[in-house]
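A lone chain, given as structure tokens: the form predicted alone.
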Amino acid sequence: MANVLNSGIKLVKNVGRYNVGASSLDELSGLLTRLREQAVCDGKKSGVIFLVDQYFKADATLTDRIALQVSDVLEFIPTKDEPKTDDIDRLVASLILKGFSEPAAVVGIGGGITMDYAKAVSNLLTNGGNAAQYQGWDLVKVPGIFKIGIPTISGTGAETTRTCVMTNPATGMKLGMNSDFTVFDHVIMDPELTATVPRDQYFFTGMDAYIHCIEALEGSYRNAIGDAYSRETINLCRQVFLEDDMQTPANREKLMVASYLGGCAIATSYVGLVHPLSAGLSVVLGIHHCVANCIVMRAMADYYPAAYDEFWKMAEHQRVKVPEGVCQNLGEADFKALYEASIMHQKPLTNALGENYKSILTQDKVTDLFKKM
């Protein structure tokens, strides 16, 4: 652990409470009953905001399973594109018009996009303003509405982390509301909910947990707890992705735990070079975060050699085709935009390359990296 830098992270907040294991979703009804009763005692309405991945729109049993009541509102979140600040602002304005300025709870059910929406909505309902105002570190000053995260895919760690990532179209900045107030108050981890995840998506998203932790362990911002979370996350990912069937019930539960622990790891440390370059692909080319991470791994042989070899071993073992050639037909202006969208991520790049990272990641060097993707 030579050249360890001070991360500035001394006080860490984790998820308040959680349920884990098959059929854990059954616990939601009782939890919401208690929250509704408390809201009424506090002179507020008992309605709950449900934000659900649009993937489940065709699930006729969903409303029964989540204990939806007539006083609640159910919004299906589009997931074709990653969250934008304007989209979140429009959703918050719509919910307030519907009378949900002080709901009993906000429940996010889905992947990282939907859970990020839930965290952002919770924060904005109590802090006011618009989403772009809170992109950065510790800008959220007031606790949000009680929020519950229910992941239906594993890997991003959105159920654990203190951020909700969004892109500001006006500035091109992809950054989250990094705040203790962004952390979910309660998380329900039911591996039965991941049973229908398409195979390639299961791999790409699961790899986000792995990549979080290899970046953290190779970085300069280190601490013993973050290292422990990272090591166990990587251990679980190896168990899942080096087995012949990565989607057995047991492996889905392992990956759900890996996702949670990977999020805890990042709460005490930082990512590295993969995530800033991945952000560039997302901002400029519109590629979703997790598959973008995997694409970036095509250019990481010199920076994370052991993880590079292991990643491609797991991809080959699972017969997953990682997209390639995504930057093949780009022009000079596109590569400049990719550089600018990547280089702005100071903390991760310092973590990976040191405080003089800009002298290493020149525009020509970053262009060469993207050309490998």
Ligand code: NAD
The other form holds:
Amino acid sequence: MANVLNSGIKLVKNVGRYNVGASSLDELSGLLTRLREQAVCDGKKSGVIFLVDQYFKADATLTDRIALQVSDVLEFIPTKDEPKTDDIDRLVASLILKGFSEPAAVVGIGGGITMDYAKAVSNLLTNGGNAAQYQGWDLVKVPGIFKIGIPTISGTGAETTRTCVMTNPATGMKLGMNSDFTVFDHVIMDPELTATVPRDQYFFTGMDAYIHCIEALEGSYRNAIGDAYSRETINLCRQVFLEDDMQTPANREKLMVASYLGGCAIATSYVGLVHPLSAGLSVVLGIHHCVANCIVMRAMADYYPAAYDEFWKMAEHQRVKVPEGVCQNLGEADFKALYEASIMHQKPLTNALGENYKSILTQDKVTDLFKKM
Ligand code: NAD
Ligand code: ZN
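Would you mind generating the form predicted in complex with this ligand now that we have the form predicted alone?
Expanding to the full complex; the earlier chain stays at the top.
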């Protein structure tokens, strides 16, 4: 390991409570009953906000199981684009107009996009203002509405982390509300919910957990507990992705646990070189986070040689096609934009390459890397 740097992370907040295992979604109704009763005792309404991945609009088996009441509201979250600050503001305004300024709970059911919407909505309802105001570190002043996260795809760790990733279209800044108040109060991890995820998407999102942890373990900012979480996350990912069928019930449960632990790992450490370059692809070309990470792995042979070999072995074993040639037709201005959107990620780049990362990652070098993708 190179120089160990002080991460500056002193206190770590984890998810309040969780359920894990097949059919654990059935625990939701009892939990909501308690929260509704408490709200009424506190002189508030008992309604709950459900934010559900749009995939489940056509699959009523999920919505039939969430004990929806007439006093509740259910919004389907589109996943074509990753969350933008003004999309979140519009959603909050419409929920307030519908009378949900003080719900008994906010429940997010879906992938990273939906869970990030739920975290942001919960914080904004109690803190006021707009989403862009809270992009940064510890800007959220008071706890949000009780928030429950129910992942339906595994890998990002959004169910565990203290952030909700969003892009501000006005500034191009992709940055979340990093705060202890962003952590879910309760998470339900039911691997039955991931049975319908398409193969490629399952691989791309699952690999986010693997990539977070190889970046953390190869970095200079270290934390003893974070390292342990990272090692076990990688171990579980190997079991899932080097086996023939990555989507058996047992493997879906393993990946759900890997995602959770990977989120815990990242809460105590930093990512490395893959994530800044991936953020460049997302901000400039609109490529979604998890597939963008996998595309970046095409250029990582010199930086993470062992993980590079293992990643491509897993992709080949699972016969997953990672997109190629995404920067093929770009001009000079695009490469400059890609460079700028990547180089701004100071902490992860210092973690990966040291404090002089800008002299290593010159604009020409970064352009060469993007050309390999
Ligand atoms: P996603 O929300 O992007 O969804 C990916 C696709 O899978 C969508 O088409 C969705 O509809 C579909 N899907 C989800 N569950 C399904 C199911 N059970 N069956 C069939 N289809 C299903 O998923 P993701 O990859 O988990 O999330 C990516 C997002 O997470 C990005 O916006 C990224 O910025 C964010 N993220 C957040 C954190 C954090 O700490 N908050 C960390 C990493 C990434
Ligand atoms: Zn990630």
